[in-house]
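Here's a solo chain for you in structure tokens, the form predicted on its own.
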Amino acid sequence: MAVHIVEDDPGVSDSLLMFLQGMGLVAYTYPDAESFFEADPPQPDDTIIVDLLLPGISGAGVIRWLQELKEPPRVIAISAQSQSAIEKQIRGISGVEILRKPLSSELISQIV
């Protein structure tokens, strides 16, 4: 199992990467959806942590792409936006866990 972090804020992605690696997990970071799409597709037992507000292709676009895979991985969306903005972006998307920024290490360790 690997964790893929699609996050444009280097501080957030680096912190998540270091924390997850400290837990003994294999983790990768991508600064945008396009670089994530260029990598090997995730495996069904992987977890994807994706920021909803990405430059270029949105986090919701990433989630929709993932859900079209034959065996989609687990998806956790993260955002610092208001609840109404989050709901607007993920309208019509099901099976996604949402975490609000700022993220805590306790919350990440429980959910991953």
The other form holds:
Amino acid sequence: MAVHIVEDDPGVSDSLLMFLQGMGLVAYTYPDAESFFEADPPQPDDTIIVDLLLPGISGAGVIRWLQELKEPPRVIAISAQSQSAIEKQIRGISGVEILRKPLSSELISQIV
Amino acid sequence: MVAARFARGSSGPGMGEAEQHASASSSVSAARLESVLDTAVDAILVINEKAQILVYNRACEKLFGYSPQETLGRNIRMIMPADYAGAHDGYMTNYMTTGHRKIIGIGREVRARHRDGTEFPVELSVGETETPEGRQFIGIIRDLRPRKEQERRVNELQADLVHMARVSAMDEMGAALAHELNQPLTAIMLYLQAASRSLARSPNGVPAAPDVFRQVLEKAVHEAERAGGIISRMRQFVEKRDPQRRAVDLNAVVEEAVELTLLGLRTNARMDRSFAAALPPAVVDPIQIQQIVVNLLRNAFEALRDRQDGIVRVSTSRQGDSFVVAVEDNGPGLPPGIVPTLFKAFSSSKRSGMGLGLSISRAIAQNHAGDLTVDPGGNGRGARFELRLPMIAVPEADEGDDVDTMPAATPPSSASGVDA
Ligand SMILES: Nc1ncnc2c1ncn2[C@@H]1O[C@H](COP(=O)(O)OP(=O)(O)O)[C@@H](O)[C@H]1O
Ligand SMILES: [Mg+2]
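Since the one above is the form predicted on its own, can you give the form predicted in complex with the partner chain too?
Okay, now the whole complex, with that chain kicking things off.
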């Protein structure tokens, strides 16, 4: 299994990568939804961490796309916005775990 | 004029027996003139060619604290600050010999000195008259302190308002800025966790490579600096401090405003900068100019909300003796109804808009002897705002010293000697 990180902030993306690699996981980063779609589709046992606020296609768009896959992988949405802003963006989407930034590492390791 | 005859006190200078006798016949008009002088609100003084005080009305007593007995016949120097009391006789001699006027018939702002040593600004107008006793000079003096105090209050209120607008802009950007701070904080936490994990793992065999470890820490430091940068950028913008003009790189001020705006705003509109090369330094209050540009940029981005292909263009250029900072977008342009009142306070088409941004921006521009104008666009064209600032020679000395932001109320101080 692998972890795919779709996050436009280079600092957050790189530190997540290091952190996950430090836990012995295989991880990849993508600066936006478009480059994630261009790569090979994720495996069913992969995990996708996606920032809700992305330039271009939004994080919610990525989640919807993933949920339409035959065997949807696990999705964790991350966001630094307020709870109400998050709810507005993922309205109509179910089965998503949400982590608010700043991310606490215990939370991540629990989920991953 | 007959001023010498109204010198109160035992023996007026230059008053011979004959004149004292003659004055008796005009004592009625003398008394009338004296009462006129004493009714005057302004301080009125008459001196002779030797700068001796011949007339000193009641308003003078209040203004300078000396009684007529103490002043009549004495040199006018006594009511001048030391730094130019010494020069005054020289000015008078100079005028007497060359006839070159520096104050007579002109009037100007000078400093005066009270008996208790207090120095204060006054407006002095001087008239000249020929008398049988020689030339005499009449000075009318108005205390400028009440006006100065009022100007100071007005300046203070304006500065408060301008500051309040910055705080309110920052308040609107607050949520987005918190978001922006969460990014480096998240990164720092993850980097440090990764570093500490690699140490914890090292005893059981695989020691972390020291250079990888150091690299992770350096990245964490970099993110901490980024967080610090966001905080100091915000703080600089909202901190209350006295308006200050100094020579700055206008491009850098505009760039700072762009960074701050982008921090406090989530948008998918593109930002396009085009800065003129080799601009001379601009003498401005950099935070206030930044405030104007932030206002214009935020308005532009707000006009582009719900648009996919939005572009905001900011440019700096030099046009003749002016700097021009232009902010242009490809939004809908100004709502037609709003144009006539656009730069007035509380003119807004937004639900949560205060409508203060543009009115305060224009006030700041005009206080810098510049202006803020708009091409409203419409029919497929976006609005274009132009901030124009005069190119001013960089002051050599006291650069960075306080220069009042609201010069409308504060003419450059011309306090200098009471030169004749
Ligand atoms: N770039 C722009 N495009 C379209 N309308 C604008 C633009 N800039 C300003 N406006 C209009 O001018 C109004 C006044 O702007 P401003 O003084 O900054 O107050 P506020 O932003 O609080 O409404 C706005 O409400 C908006 O209608
Ligand atoms: Mg505005």
